[in-house]
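First, one chain by itself in structure tokens, the form predicted alone.
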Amino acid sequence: MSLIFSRRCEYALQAVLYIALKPQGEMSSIKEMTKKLDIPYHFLGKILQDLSRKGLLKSLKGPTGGFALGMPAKDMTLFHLVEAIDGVELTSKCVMGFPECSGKNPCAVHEQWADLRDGIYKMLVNKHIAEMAKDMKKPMYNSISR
């Protein structure tokens, strides 16, 4: 499990990257993705349906159905996905959970967390799915037709 994202969000990121490597408009089935990415079938199905409801994916039922990106990969950022699955509280909340934490009333790690939080936010909004898919080096992604 990631230090930053939930397991659900990790699986969403892996699946969207997988879909992004397919030729535009080509559908990816849940069955295909669960085999390639080793993600539980029903869990992935729920995640992909959530992303479809939020417009990040398109879904099509039937034997030739599956999932495709709901917007161009060059326009979709990590922020879009993380916001859709986990929310983006990590970019604004105190790491120690204090509701009143601020520069004026800081917790013991406020300054260090602020720097990390800002770096994470910049990564989320600046990393586009197209660029990440292109840079993907994991073996399970290498056999996808691009």
Second form
There are 2 protein chains.
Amino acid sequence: MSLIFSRRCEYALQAVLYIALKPQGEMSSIKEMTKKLDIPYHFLGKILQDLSRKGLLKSLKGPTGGFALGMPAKDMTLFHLVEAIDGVELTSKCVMGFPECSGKNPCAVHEQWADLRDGIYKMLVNKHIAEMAKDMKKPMYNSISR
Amino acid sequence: MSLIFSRRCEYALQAVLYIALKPQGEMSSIKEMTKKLDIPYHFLGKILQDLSRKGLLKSLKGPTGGFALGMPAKDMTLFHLVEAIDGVELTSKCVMGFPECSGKNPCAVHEQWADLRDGIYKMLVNKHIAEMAKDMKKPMYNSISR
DNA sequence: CTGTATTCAGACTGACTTATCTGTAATACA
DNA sequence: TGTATTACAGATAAGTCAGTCTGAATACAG
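Now show me the form predicted in complex with another copy of the chain; what you just gave was the form predicted alone.
Now the full complex is given, and it begins with the chain already shown.
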């Protein structure tokens, strides 16, 4: 703490974006991504397996195998990914840790946090992978090819 | 994950607010707060010791001892407390986990997150304990007396 | 001065996160 | 058919976080 996403989730976002930037039909291998993105090999494997089981990615074994998006980039949102990895308690729980916190029963920063939380929620829901891929200007994503 | 503050920090905020609502001159004991706020006894002890060492609280041993604010409630901000417990990397680090992330070198949500991050930062800096105590309407803070 | 209530200090435990290691199953290609 | 390449699975290890336990130091009340 305190960061907004877990390490696991950060890696997931980086990798999914990498996969999304691949030309249609090509697959991305763990080996390839672990090098380009500097993510531990087996750890990345676990994360991508997890996303595959949940349908967000498709995987294929063998020499030409790897990972591809499990749905169109326009349909996959940040919310899908964060929900699958970290969960999205962030968008509902009291920031001061009280079990119940409402307008009638507010904590000391209830109003202010409600606004910020809504902003975060909107970002998660509205931002889809296609748009993210367009806005990404990181050098390690430049020459995406095996 | 994913919550914005650690457990430790949530407890700290709850306790400091409790202390701030005490009549001037009276001290709050761990025993008292652990009951009212439902926080593990020794864990709360550690947290308050930590805040005492950092000057945010004053402590006194013995039968009439306990904790009091280390500075006027108007001068102590959320930022002070969060910085002391969790650290405030949240207000500077890249949300996707990239080591460097700037306008020239943006990640996929750089712009959107910059706005939200500023909002969070402003809340932390501008919200002081005196105001928080005023806005707090939780039942466990109602009859504050030993 | 004595007893008691409190903070203070350190070691310890359990759960979770972040990896790492070793081996197995599936697939493409020569 | 065999071999290389890849994802998959399970065990293990190190680090951090949350919480517990025991006892010492300190200060007040009588």
